[in-house]
Structure formats: structure tokens, C-alpha cells
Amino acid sequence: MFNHKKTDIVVLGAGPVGLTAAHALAKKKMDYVLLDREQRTNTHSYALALHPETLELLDSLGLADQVLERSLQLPRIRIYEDDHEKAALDYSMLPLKYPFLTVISQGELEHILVDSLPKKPLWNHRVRFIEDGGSALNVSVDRLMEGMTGYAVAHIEMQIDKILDYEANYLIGADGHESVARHIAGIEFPEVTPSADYAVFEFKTDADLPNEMRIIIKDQKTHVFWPLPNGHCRWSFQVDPGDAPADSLNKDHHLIQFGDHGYAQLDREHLDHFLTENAPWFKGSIEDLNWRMLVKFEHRLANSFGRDRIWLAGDSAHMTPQAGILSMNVGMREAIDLAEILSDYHTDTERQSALADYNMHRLAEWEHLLDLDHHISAVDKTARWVIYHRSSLIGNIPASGETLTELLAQLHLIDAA
């Protein structure tokens, strides 16, 4: 009786989508739950920048200044061939609040919505299954705690200290790429363009690093350059496909140390002939080099947003190519948008209807920012330069909606649809 609870909402996934889902549920004084079943926040992830329209989405639960704080704003992206300039995107001439990428790692980002949240994540909690109970959804839940194990050498394991069961009318899934949500509602994942693997390395640096985004492309592959706060860099060098392990996708909780078993890519003299090859702009020293990784980028759109009871937002629902950080901005969008549905409206009815909407619209704005629709077409030699290699560039611009539409005016290309 004590293990069996009642909550109006479960949001599976304490990642930046699902803690936008909570703040959201909060304002709205709903009632829910959110579990994740990590121990904590992220120390490290993909992800590292919010679009314009992501810090109003935050500026409008106060959330904004904090962010800015203790981040690094970016006008600009620059585009390149080679070592040749062929084109800019310039957000600071947009008529936004915002005018500029906000340069934020995603444990940071989650820091600060962890602490500002009134009711906080339950760490620990992984889902066992999920039922559709007709009325409502019975959802069983594992509560971790850690173990010792082994007799020759002890180890610290997960063991479940106690299944606790919820009674829930609806569920968010934001719990990532391998989401437990999408599988259980039986929602299709399908690869829409070929992955791609990448060796991805921060460290820090005395060069005089420039204030903007770069997209190098070189050899039919796409590198990517990012500044960070304090005098670090992010470095992205697209490698051979095959090269990255098939798991590689998966958040690093625990910072990943390379040794003699390592991988040879992740090597300084790697680094320094991707660098060499790729920047030859960039003069500096690489020191703390603390966190590198080959990783595998996949592609993926699920086929819907949603079923009966289970409506999903950010990777669960779509992975996308790395450097514009799609998923989790449009999917910290699709989080509120799922909020706003289940708190302002109160029935099944109303709120399946409203679900069915949000459905066919998110299909709908995907189609179109991966360019599936193929609805970009050229005006002019640069843009058709653009059009070339749209496989390096169609969702690795940072942006989205309105502000995506200006920044591919600024690239001569038109929006046909």
C-alpha cells in the first residue's frame, strides 16, 4: 500500500528536455513526478549551446539571467572550405531578444534546473514497465541503491532497494535515444540519413580563440568548432564511418579515461594532424585535454510523437546531426508544448485531441528542419555551393522556425515551401 502512488504526470528523464517538462508541470501547479535513473546530472555531454528561442523559453521561467551568467554568447557562425571563408550566418542582425548562441555545457544547464525546480528529480528510479490500464497507466518503478558485490575484489553495483508503483493518467518520455517510453508504446525509430562518426575533443588553450561557431568542410567530411567559457574549445573532426563503437551515443556520467586500450584517433598526435589538416588557423597550446571521444552520431526521427498515454519530446523522438544541437533545443520546446497540453486541458478527450495536434505538427516542423520535404532551393552560385553539400550543413545550423528561415536567407537560399 505504502509503494503504490497516485500523480497526474510522470516525466521519465531528468535531462535538460525532461526538467523543462517539470519547471513547466510546476508553474502550471500540476501535479507529477519526475524520475531519472542516474544518480545525478550529466558531467559531460554532446550538447552545448541553446539557440535564441530556447533562452526566451527560459528567460519566461527566470531562468535566463543564470544561464547567461555563466555562459558565452556567440554572434556568428562562419562556414569553410578547406581554409577558404565561403560563407556567414550572423544572428546578431535577427530581431531577437537573444541575438546570439548562448555557449552553456549541458551539466551546467542542468545544474541550473535541477537547483531552481521546487519539487526535485528522484534520482535512482528506473522504469521496470509500463501498462495501459485503459483509465490510466500503471507504472512500476525500481528504486536503486548502491551494492556491494564480489568476493575475490568487491565492487560497487546498482541493486534494487524497493519497486514502487505508480498510478499515472499520462507519461512524457524524454529518457533519450534508447528511450523506455518510445519501446513500450511501440512507436517506430527509423534511420532518416546515414549516421556519422565523429572524434570529439575538449581541452583548454592560450590561442586567441574566435568569437564564433566554425563548420569546416573537407573531403566530403564536416568538422566543428566551438569556444568555450574560460579558455576551452570543443573540437568535433568527422572520422570514417565504422570507426566509433555502436554505443558510443550513450551520456558519459562518469568522465571516460584513455589508456593503453584506448583508441588511436583520441591520441595527441591525432589530435595534432586533425588540427594541422582541418584549422591550420589555429595557433595555441592544447592543455587539460580531459575529455575526448569517438562518437557515433545517428539520424533518426520516430514515426510518431505520441500514443495513447505516452507522448514523447527531444531524443527519444529524434536524433539529430551534432552541431545543431536540435534535439534538445526543439525538444525543451516540444517538453512545454506537452505541459501546457496536460495543464490546460483536463479531460481525455481534450487532451487526446490536443495530443493528436501536437503529433502532427512536430512531424510536420521535423520533415522540414532536416530538409526531408527537400523544400531549400538555390538563388545564386553560393547558395547552390550550399545546396552541394547539404549534407554537411541541413541540421548542423544551430536554429530553428523563424530564425532558421533568416539564416538560410543569409545563405541566398529560399524556402520553397
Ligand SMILES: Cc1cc2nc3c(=O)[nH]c(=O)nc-3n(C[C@H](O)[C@H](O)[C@H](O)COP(=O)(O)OP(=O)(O)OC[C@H]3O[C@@H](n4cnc5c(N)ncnc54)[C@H](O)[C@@H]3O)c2cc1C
The other form holds:
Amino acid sequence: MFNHKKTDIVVLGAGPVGLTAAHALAKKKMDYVLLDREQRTNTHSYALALHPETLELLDSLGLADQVLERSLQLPRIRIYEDDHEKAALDYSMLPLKYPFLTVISQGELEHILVDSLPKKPLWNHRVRFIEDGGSALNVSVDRLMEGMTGYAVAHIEMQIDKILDYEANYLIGADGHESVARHIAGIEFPEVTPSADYAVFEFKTDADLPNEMRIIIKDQKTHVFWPLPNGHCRWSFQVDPGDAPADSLNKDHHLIQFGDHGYAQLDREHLDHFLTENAPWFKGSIEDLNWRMLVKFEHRLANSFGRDRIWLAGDSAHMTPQAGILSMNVGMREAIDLAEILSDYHTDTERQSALADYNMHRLAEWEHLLDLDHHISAVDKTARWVIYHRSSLIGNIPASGETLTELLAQLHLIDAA
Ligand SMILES: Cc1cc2nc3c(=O)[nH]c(=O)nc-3n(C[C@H](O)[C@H](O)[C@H](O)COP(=O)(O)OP(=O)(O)OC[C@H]3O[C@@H](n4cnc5c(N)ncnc54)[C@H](O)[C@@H]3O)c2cc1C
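Given the form predicted alone, corresponding form predicted in complex with the named molecule:
To see the whole picture, the full complex is given below, headed by that same chain.
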């Protein structure tokens, strides 16, 4: 029943972040295994846009053309109050190789990452425990297989087929917001700003969709419109706290509660109501309304990006406001950093020193991205409306690094360089 294997690096989680780490390790011909408890990649849009730097990262992995073929490119964001335009952010003016946002469903992105990966993820491999034995980690894994249960109505359930033991030097924990890696490393994951609940709808429409993302701020709530490929669009409407159950951030869980009422799912009437209230300019048809749910977006930041032999990237270390798509995009760059550190340095002393720097830089970067360091503030030219709604914008602008600095300067929320 037991099976012992050795590897240099275990990558835990084959979401976009773990897949990116695996690509970088494969490129450097490193000895790694990529484990995921699911049977395959996710099939939904979830985090649906790539920042310009993320497309550059995918370009360095030889994947940018495939992504561009299956995506929409948006050069602009417009910010509204009701139907009055208040500000615009223009990526096309920036000195970037790809001066736009790339809209692609997370499922499509994960397919591209898996198809092009030379050493595929080991699906149905659930990490149950990680033990630090000092000179190496022991990673205990349940290999799962489908089995029939013997209830009155038979149904398929995953069962443990074998328990595998991996002895590894390091583990990259890309295992999402409920990270086992983070838990076992004893890293805290405190809330940094209050969570926000969104009613999310995706549908096909005959509307002539604008080639831009739109953020609508009204009554201290933030609503977001994304045009999607093939005549589809996504709307996210912020709803009052408490309208979404706490366990709603679960890939397989369709929401069943709205306000004081229980609903199997959000329905067409909710969508009509939200559109009339918040986006009267939207006049298109609503067809194939196949995604309609309440999602709670928690905003958390780990107090460390790793310890000893366990290091974190992506949602395992941060959860962010929905419109900025920061957690996935920045997480993919963290994955590359971790993979490069582990590839470029070979002794524990060298690796530990580079990993300590990784921790320091990542914490500083996130303090900056979420403005926990309070660097975003008004300058002489800042419009009063923008100052007033500053907190609705932080974390909701899909950009990081220099691009975020340039976009904040377009809003006059920091001094232009
Ligand atoms: C409904 C929904 C809507 C979303 N919408 C948005 C949005 O609009 N904007 C936005 O920015 N973000 C959104 N997100 C969040 C976005 O999906 C994440 O930021 C992104 O997936 C993070 O990627 P990741 O690779 O870090 O983690 P994940 O994609 O969560 O991948 C983690 C992987 O680890 C695997 N795993 C976990 N534990 C184990 C274990 N013990 N053993 C083996 N495998 C394990 C999981 O199966 C999973 O495949 C949404 C998420 C959901 C669920």
C-alpha cells in the first residue's frame, strides 16, 4: 500500500500558479512533481484577465500567441458613477510590450498551461500531510480513484487507492486559499481589509460590447463589467455584507442564499434589477445565463511567504479584491521567482538566503499593492470624486509594479514620475 519516492521539489496545486511554477522548473530541467487532488483543470472563468506583465511572463514560456488567439484585448478601463464617466485608465499609452489587459477564462488559461507542460500534473493526488524531517520534507499523498458507494442511490465517490510518500527538499505551496502548506508551516493568514460579497453573472448578449473594462462605483459599492470572448460578458455587482455565506468561495459550490431569502441560484430577475439600478446604459439581450452566483471575496495576506522548506505563492499567501485579479497575476510571478531560486541555487544555505529575500520582497510588494503602507494619496490635481472613492479603487485596478504606478498617476493618486 505504501510507496516511497524522492524528488527535489514538490509543487502542491495545479491551479494557474502551480502550473506556472512547474513550467519554470521544467524549463530549467529541475526534478519536480506537480500534485493536485482534482481530476483535471477547472472549467470556469473565475480570475479572467491577465495583466500586461503576466502576458510577458507567458511569452517567456512560449505561450503568449496561444493565449492571444483565445482572448480579448482591452486597452482601457473606464470608471463610472451611475452612467457618468468619472475617470479613464489607458494602458495603450504605457511603454509595455503588451499594453492591454488580456481577457481569457481561467479554465482556458489552465488548459494552455497543462497542454504545453512537458511533465503533466499528477491529478487525483491529495496531499494529506507534510512533515519536516530537518534534512528533507516527507510529503504524504493519497492517490485517489473513483469508487461506487453502496447507498440506496449509487454514486461515484473518490476513494484512496494508494498512499504515496514523497521525500522532497522543498515544497512550493500553490494550493489555494485553504492551503495545507501554509497551515503546516504555521503561517497566519489574517484579514487585511473587510471582505466583499458579489453577485456574479455571465451570459451571452447581442449588445455591441465596448472594448474596455468598466468599474461602476455607486453608494460605496463597486460593480464591474468585463466583455468576454465570443459575445459573452461578465457582470459583478457588490451586495451587502452577509448576503453571501462564508463558505461560498468554493469552486464546486453554487450559491443558495441571497439577502434574507434562500435561492437555488441567483435568477434572471436579480440580474435585471442590478442592471436597472447600476448600469442603465446596458441594453443588450441576455442569453445562456449559465453562471450566476454569490461569491465572497476575502482580503487576506499571509504574515510570511514561507518557512524552512515550505514556500508559498498565489492564493495560499493572499486573497484580494476581485476586479484587480491581483492574486492570480502576481501569484504567477511569485511562482516563477520561487522556481528560479530553487533552480539557480543548489545548497540549502544559498537557497535559504534567496528565499529569505523572496519573503521580504513579497511582503513589501503586497503592502504596496494593497496600500497597507499608505503611499496612495491625493496630489494637487486629484479630482475630489477620485479622492472620495480611493478605497474602492485600491486592489481593484488590474495592474501591479510600474504599470500600477503609471495608472495611479493617470488618476492623480500619486505624483507622476
Ligand atoms: C467562483 C470564483 C470566482 C472567482 N473570481 C475571481 C475574480 O473575479 N477575480 C479574481 O482575482 N479572482 C477570482 N477568483 C480567485 C481565483 O480563481 C484565484 O485567485 C486563482 O485561482 C488563484 O490561483 P492559485 O493557483 O493560487 O490557486 P487555485 O486556483 O485555488 O489552485 C489551487 C490548487 O491546489 C489544489 N489543492 C488544494 N489543496 C490540495 C491538497 N491538499 N492536495 C492536492 N491539491 C490541492 C486545488 O485542487 C487547486 O487545483 C475566483 C475564484 C472563485 C472560486
